[in-house]
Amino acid sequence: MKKVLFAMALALAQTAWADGGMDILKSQCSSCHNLTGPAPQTLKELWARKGPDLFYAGNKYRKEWLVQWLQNPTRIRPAGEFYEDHIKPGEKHDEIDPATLKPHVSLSKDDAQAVADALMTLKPKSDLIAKEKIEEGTISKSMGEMVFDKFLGCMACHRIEPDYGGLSGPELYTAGDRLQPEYIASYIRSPQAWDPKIWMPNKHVSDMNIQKLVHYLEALSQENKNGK
């Protein structure tokens, strides 16, 4: 009986946390983030996006990462949400213009927990997630990088370590901690299924290479945490 009562109390507490988190999202986050969907349907709408869509955050993020990141935000997209708005000509190539980038709001531990709880309830894309099965396994860094860069050219847009790689997409050296593996697989399989007008190309990656890329990004995150 005590276990049942505890479970009920915990469920009620989690619901309260999520409700409070949704209030914070609506009051502090909705001006930059889409909380209700759908994703941009035109290029004009895409270019107007100020921050990543969050209406499917529960299908995308790892809750533990959200709680930590919201307390101490670090930039995921080196050149902001839309690359062209935040770069300037450099001596050899385009450079980030830091003056155009605004810091992300940080939250208290309790508020971060509440917001993470709220975000994890947003799961309209569970049908896409259900189609993915991640096989157990590992991959060497050299093999993973060969698929990632040599075969698919992903480094043109994404960084695989600080200051190494492209600027127009999100960095991926924390992706294994940040993102659910099924989401990574599904997004690689068809970016436009998640974001119809996104500029990331569908390269029709094979099932085998999708698995390799998921394991590679997990290895990158582990390496990043270990400070190598």
Contents of the next structure:
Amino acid sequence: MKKVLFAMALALAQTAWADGGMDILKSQCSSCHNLTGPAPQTLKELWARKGPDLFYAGNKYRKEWLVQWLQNPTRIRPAGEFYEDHIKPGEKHDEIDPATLKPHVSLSKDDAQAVADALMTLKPKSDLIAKEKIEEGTISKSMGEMVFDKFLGCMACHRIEPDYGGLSGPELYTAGDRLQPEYIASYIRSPQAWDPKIWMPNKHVSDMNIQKLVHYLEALSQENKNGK
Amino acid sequence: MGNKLIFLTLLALSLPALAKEAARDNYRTYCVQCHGMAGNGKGVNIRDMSVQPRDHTDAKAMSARSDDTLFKVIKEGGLSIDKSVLMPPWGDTLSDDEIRDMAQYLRTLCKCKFGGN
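Requested next: the structure of the form predicted together with its partner chain (the form predicted on its own having been shown above).
So here's everything in the complex, that chain up top.
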């Protein structure tokens, strides 16, 4: 009985915590992040977006990562959002214009926990997540890089090391830590199912290569965390 | 006849209802990341690429491509015309109508047409 009461109290506390987090989200985050959906349906709406949509955050992020990152945010999108607003012509090629990029606010530990709890309740895309099944498996770094780089050309827009790869998409050397594996798979399968106007194309990646990419990104994050 | 009309209406409603965008705006959103703000192939992403993106202002190279080839490579990607995998297929992002407009927009960047300047 005591156990049941304790569990109920804990559940209530977590709900209260998430409610507090939702208050923070609404008051401090909603000017840059879309908390209610839908994703941009026109280019004009896409260009106006200042940060990633969070209305499906519970389908996307790993909670532990959110708690840590919100306390100590680092840049995930080297060219920000919308990328074309943050680049300028350079000597050899277009360059990022750092003066246009603003740092993300950081939260206290308690607020980060509350906001992460609130974000994890936002799951309107669970139907897409349910379609993905990630098989157990590993892939060598060289084979993963072959698929990512040579076969599919993902490095054109994404970094797989802090100083290697493209800049218009989010860096992927922490993606395995940041994102749920089913989300990675679903987003690769159809970026447009999540974000109809996004500048990531659908490359019609096979089921087999989707599995390989998920395993590769997880291995890459592990390596990045180990500081190799 | 009535049934057919209802069927066609339902079909139209079930398709993605994204409005057509101007080629220039699509170029700015999807192409500039690699082909550059000036369309000269010098995009923000190119430093580590093994194959460099096409310079769309290069009249000589661009006039060697027919409008049909431009349509195909935009819709189906570089591999479809034996070019680089780094040029992705945009067929799930742009409608056929938008891709046709894009091919014409490229002709304004190169100031050229197929088979000659």
